[in-house]
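For reference, the chain that follows is the form predicted on its own, supplied as structure tokens.
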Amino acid sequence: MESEKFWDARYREQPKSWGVDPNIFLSQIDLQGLSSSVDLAGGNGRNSLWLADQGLKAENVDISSVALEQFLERAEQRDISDKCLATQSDATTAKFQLTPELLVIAYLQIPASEFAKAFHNALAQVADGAKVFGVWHAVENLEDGYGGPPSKDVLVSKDQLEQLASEHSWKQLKIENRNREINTEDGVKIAIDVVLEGTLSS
């Protein structure tokens, strides 16, 4: 699988590319009452590790075995191995070990048809009334923002998410573009993300 080889090499060469802190928007959501989470395409685990630190059972699902090894090593170093699970899988066909009360999809940037499969496959496996949090580089970021994939084919739009979300029943749902500050050698740059926050109907 070419993408597996690509990401294995990327994580071997640049294990600190995405840092250790959780996504800023994820860190702002209310976790009260939640006990389990799945982070789809979670890389080497910055979000899952943070969720485990907050007391949740955290399953990190990623295509790269190298990323997952790094995740489990970090969990051991932080003494939270008992709360961390690793599942190696392609995002479009992943079978979770947990039935999560929180689903996280952060920066899964793949072509639209594959993205739709991954989105629906993931939502089909969550607990009744689960929270869903997603964040992606928005299509607007290509011309007006900083960083992210250089191809529009793998960027995500608000309209795209609204269409996918419409195939599911929600108690509440919010999808919006948000600016995210990035500190660089040339000062603060602004990235444009599209963020989904919702609670599925029970």
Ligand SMILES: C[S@@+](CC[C@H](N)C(=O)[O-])C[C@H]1O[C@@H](n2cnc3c(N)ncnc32)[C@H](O)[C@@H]1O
Contents of the next structure:
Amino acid sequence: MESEKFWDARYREQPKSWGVDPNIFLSQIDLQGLSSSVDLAGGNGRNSLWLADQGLKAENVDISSVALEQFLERAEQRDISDKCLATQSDATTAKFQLTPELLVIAYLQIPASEFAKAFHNALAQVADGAKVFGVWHAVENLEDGYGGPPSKDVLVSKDQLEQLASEHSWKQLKIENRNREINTEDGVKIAIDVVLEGTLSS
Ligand SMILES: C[S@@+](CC[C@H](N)C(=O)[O-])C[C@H]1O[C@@H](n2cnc3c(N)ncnc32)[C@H](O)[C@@H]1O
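Please move on to the form predicted in complex with the named molecule, as the form predicted on its own is already shown.
Everything in the complex follows now, all chains and molecules, and the chain you saw is the first one.
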């Protein structure tokens, strides 16, 4: 599979691409009462490792087996292997091991039709009343923001998320663009993300 080979090579060559710290917006959500998470397209695990550090059982589902090997190695180094599970799969058809109370999707940047399949497939497998957190490079980032994919085809819009979210029933839901600061050799740059935070109805 092309995508799998692409991402395996990327993780072999640049294992530090996304760093070790969790996404800033994820690190700000309230985890109280949550005991399990699925991190869809979790890469080599910065978000899952942080969630496991917070005491959650954390399943990382990614298309790249190289990323997942790196995730499990990092979990071992942090002595949290008992909290971490890895599932190698395409997000559009993935079958989770857990029925998570928290679903995280961070920067899964794939074409819109596949993105819709992945989104609905994931939401169909979460626990009743689960919390959902998603963050993506927004379409606005192409012209006005720093970094991120250079193709509009895989950038995500607020409208697109609202449309997808409308097919599910929410107790609360917020979808908005947010600026994220990135430290570079040329100073601080601003990336524009679109963030979804919600709780599904139980
Ligand atoms: C930009 S990285 C983000 C990784 C991680 N979520 C993070 O924020 O550190 C995108 C991830 O999506 C994964 N990915 C790409 N296409 C995928 C697909 N169809 N199904 C599952 N994972 C996929 C890649 O392997 C990669 O780990």
